[in-house]
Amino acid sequence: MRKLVPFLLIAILVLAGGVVVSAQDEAACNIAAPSAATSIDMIGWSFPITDLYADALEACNEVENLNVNTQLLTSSDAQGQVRLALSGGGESPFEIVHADDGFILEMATNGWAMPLDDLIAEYSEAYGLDDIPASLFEAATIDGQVYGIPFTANTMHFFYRTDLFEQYEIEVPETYDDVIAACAVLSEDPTLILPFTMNLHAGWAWRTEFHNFLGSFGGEWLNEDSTPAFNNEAGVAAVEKMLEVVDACMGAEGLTYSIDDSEIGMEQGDLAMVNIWASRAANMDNPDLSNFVGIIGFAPAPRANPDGPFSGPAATDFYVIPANTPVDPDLIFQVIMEAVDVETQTAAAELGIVTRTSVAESGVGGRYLEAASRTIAEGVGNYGDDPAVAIARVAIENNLPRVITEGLSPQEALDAAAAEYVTEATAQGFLE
């Protein structure tokens, strides 16, 4: 499994609370007006930092003859709409697509994404693209071509109520065995609905946590010849540990919790601890949303295997230009770059992990960033660069939840996923 090279670790580790910069402080959209009325439509998913970037994209509406529209859904809904729109081979209804590591691999493999190398070279100096580490562009590189502009990085790590941990004299968990032990204590607290949740409410959520646990046990998604590797002993150990956590901490009710539900549960006091995306951490200190400002602590993702890495990914989010867009890619690229400039990223640093080194070193950012950066540096990394991983991801999404819905054993569910993967990977030419 190729790991994402930690990109701003030293810089992120020194980040502390800084001056809040609003989206209104961003510079104007400095691009030439197109000669005819042009619409640029972006689709993506919503969390605090992406909401800010959407506002920055729409700032280009001030340019004559240009109309920028942004649509933010849930990640599964957004990706589903993109798959439906682009798989038919016609013109793309979107000019900008928000994609994470796995989805950009899927888009490039299917020919849905446009290589950006020429545009990056043309505008590198004008937009200071050397301020974005090469390792982040590497995460968007498939078969030697770059398909995305990195605008934020992310990981999943541990959030916890410091007041309850002090009250019950609980140490911050280092492992999921520690989380299970803490659940035994916190489940007795009458103020809580559940002691802990991790996100397992949908197939893609099972796949995400499986990736985290699999990597902690030293497992791989695929072998070097693209045959399945996820259904071996490491894969079984990963699923077994996930089910231990479900039984001890979550139960049937916890399996219904989405990322939004877990975030709100922490903000409202229904949960004592969660393992969710770092991009949700800024809201913990937002007095308009949280009843526990300054009380929620942050730590690296617990280790599923005490001897393994932290069970959290190194993720990057990108803006991608679809290959079949009817709009001038040069114009689309400039709109993207206006939205990921230094001014916007300075504002974004209050809400998540930014991609420009100059901004990361400027001293703005949230108090969760040390936990996030440690998880990135010492965690399980991303999905690797084998295009067939996209097929394996879907097979896991389709089959792993069956350990709950149909009572399959971990080995049975993983073997079913492997069989599905082999069939589809063979049909697509990845396997003979």
Second form
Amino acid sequence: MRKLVPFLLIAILVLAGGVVVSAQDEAACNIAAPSAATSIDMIGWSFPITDLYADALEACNEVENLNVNTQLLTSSDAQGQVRLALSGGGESPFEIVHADDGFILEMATNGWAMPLDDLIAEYSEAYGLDDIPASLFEAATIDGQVYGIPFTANTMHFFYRTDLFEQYEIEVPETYDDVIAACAVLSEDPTLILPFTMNLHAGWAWRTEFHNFLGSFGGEWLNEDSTPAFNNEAGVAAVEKMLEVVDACMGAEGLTYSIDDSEIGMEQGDLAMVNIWASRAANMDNPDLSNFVGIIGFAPAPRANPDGPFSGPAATDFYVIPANTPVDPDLIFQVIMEAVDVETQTAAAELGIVTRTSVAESGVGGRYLEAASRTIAEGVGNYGDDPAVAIARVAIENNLPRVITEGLSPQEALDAAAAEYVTEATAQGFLE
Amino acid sequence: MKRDQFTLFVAPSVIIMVLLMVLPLATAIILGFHRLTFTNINNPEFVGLQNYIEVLTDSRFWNAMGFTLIYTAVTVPLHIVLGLAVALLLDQVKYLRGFYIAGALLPFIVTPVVGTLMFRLTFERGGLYTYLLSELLDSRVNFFLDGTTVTFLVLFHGVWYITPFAMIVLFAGLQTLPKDPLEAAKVDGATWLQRMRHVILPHLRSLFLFIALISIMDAYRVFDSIFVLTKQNPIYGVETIMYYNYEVALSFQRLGKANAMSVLTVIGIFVVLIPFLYITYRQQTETT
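Output the form predicted in complex with its partner chain next; the form predicted on its own has already been displayed.
Next comes the full complex, this chain leading.
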């Protein structure tokens, strides 16, 4: 027995060493430790997939000398914080900024974002960046330079209660006229608070839906010379259709439903149908949150114009490195890469639309993927690449809700937005 | 005290006041004369009085001003009366007084945004009070349906949040109330109401003024409750000056106009406070 003890000790040491080595091999963040203590601060907004990516970024805290902090707010608050921090031109307090395709255009146009072409070229092979379709980098490409790494795509599409549709023999709506007809039936159901909501609870929410409806009617935000196009016939038709849906399906109470409220409403059975972000779909099948696991169906966004595209956007979210960061951009880029690797995106695929083709085609992901993918492919797309559209978006946010709050006609509200846009765009040099 | 000594003593607070109050105000006044956005923040364009004229002709500014005045007119007297009532009750308590004071102070010492969020959650669709009221009335209750109900919640929250401040100040004042005049009034057969009117309230008069001054300034600056309770939904039409200022600065990105609005708000506060400052000045000169 005594002769066995050394062999046992050696075996234990080998096993323990193996565990340690294998633990190191499976480390969540495989980057070299910086030579000095370095802090990387990320700011963005929270929904299920971004929460997971934030955890993946923070996994790099295990690297010596590296401290990664993430701050997830609402989208408007996060963007406001970034504007306040970067507009002054000093050192950026953030090293990683979460930006959607509209905000990345604003950041790049104002010189707040760092071009990433050199870093992408350097690390493309190591991190398999060819796995991300070039089309997803388009919204982050301004004047031929890439300013962001796409980590999730998103759209707004239709969620509905399959049990109620079966009970009332309702076909899945393809147009908003179909939605209005379904509302007439479902508004009689005593278990529901409202038959349908879309998000019109804040100025920016009105702007988002206006974009969806405008595109469906073939409208554009701006003409080629950056003069406003959104207040033409297509714009008026879009607003009229939005108001028709509000009257038929939502009423005053529906206008108080935020995205969170709409998601919870579906999960708790207060709502029969919603048109919200695909990134909220995964929670519909979460038994901790939803009373209707497996019962909520998904379809492409209804068409506002029966002859037009689906009324859903093609949104891409990016991680951006601010131009004035004091931290080594190489290190920041590697931290971002660690968060968007295949392993993380495979986990993220359960929560939202990922950007790596290998993961998207592997079969992982939620039941909503087909509806979301069709909406992205056949929807209204994004806001375009005219930097002046950021001003138009603000003008619409300010003025479109006035159709409700002040009783303006759609044309009056859109003309007020156009006038505000022209004043500001002229002052900023986009118009002469 | 010699002038040099006096200057030395007041210098630190004067320097801090200049850095934290005077300089920012001066900057706001100057920036109010410029067209300033996040894109030209380092190179603002001088536009003279354009921002001030735009603010003064903005109907939404006047609506926000109107709501701010209503908020002030409702919450300030109400919380002083409630604060006095709670202070008088606490003054009668002999046992566990500290426990009751701590409980009464809770709304005031919790971080405003956190307190407002907790307040909102209890009145949300699935919130505790909403549920209890729905059960009591046997019908669905929704406090966030329209501007009327949200206005009620904002005012209710305003009173709930600031009453502890009045309570603790007045309670402290009651502790300094001399017992002799009160005893004498009782011996003379004065009723409770007469003792209140002729002994207690005159003793607390200066504190009422102090609370009113502070509360009016706080009411003018209210932002957290509007932001959290309305969730930036324009259909409620519930906006205060500070909230609209935030919208103009961060949502509309019109920083020059926001600065102009800030300056006009400061002037507005001074106008409202002048009577109270005059009364305070009169009181101080009378006592000296």
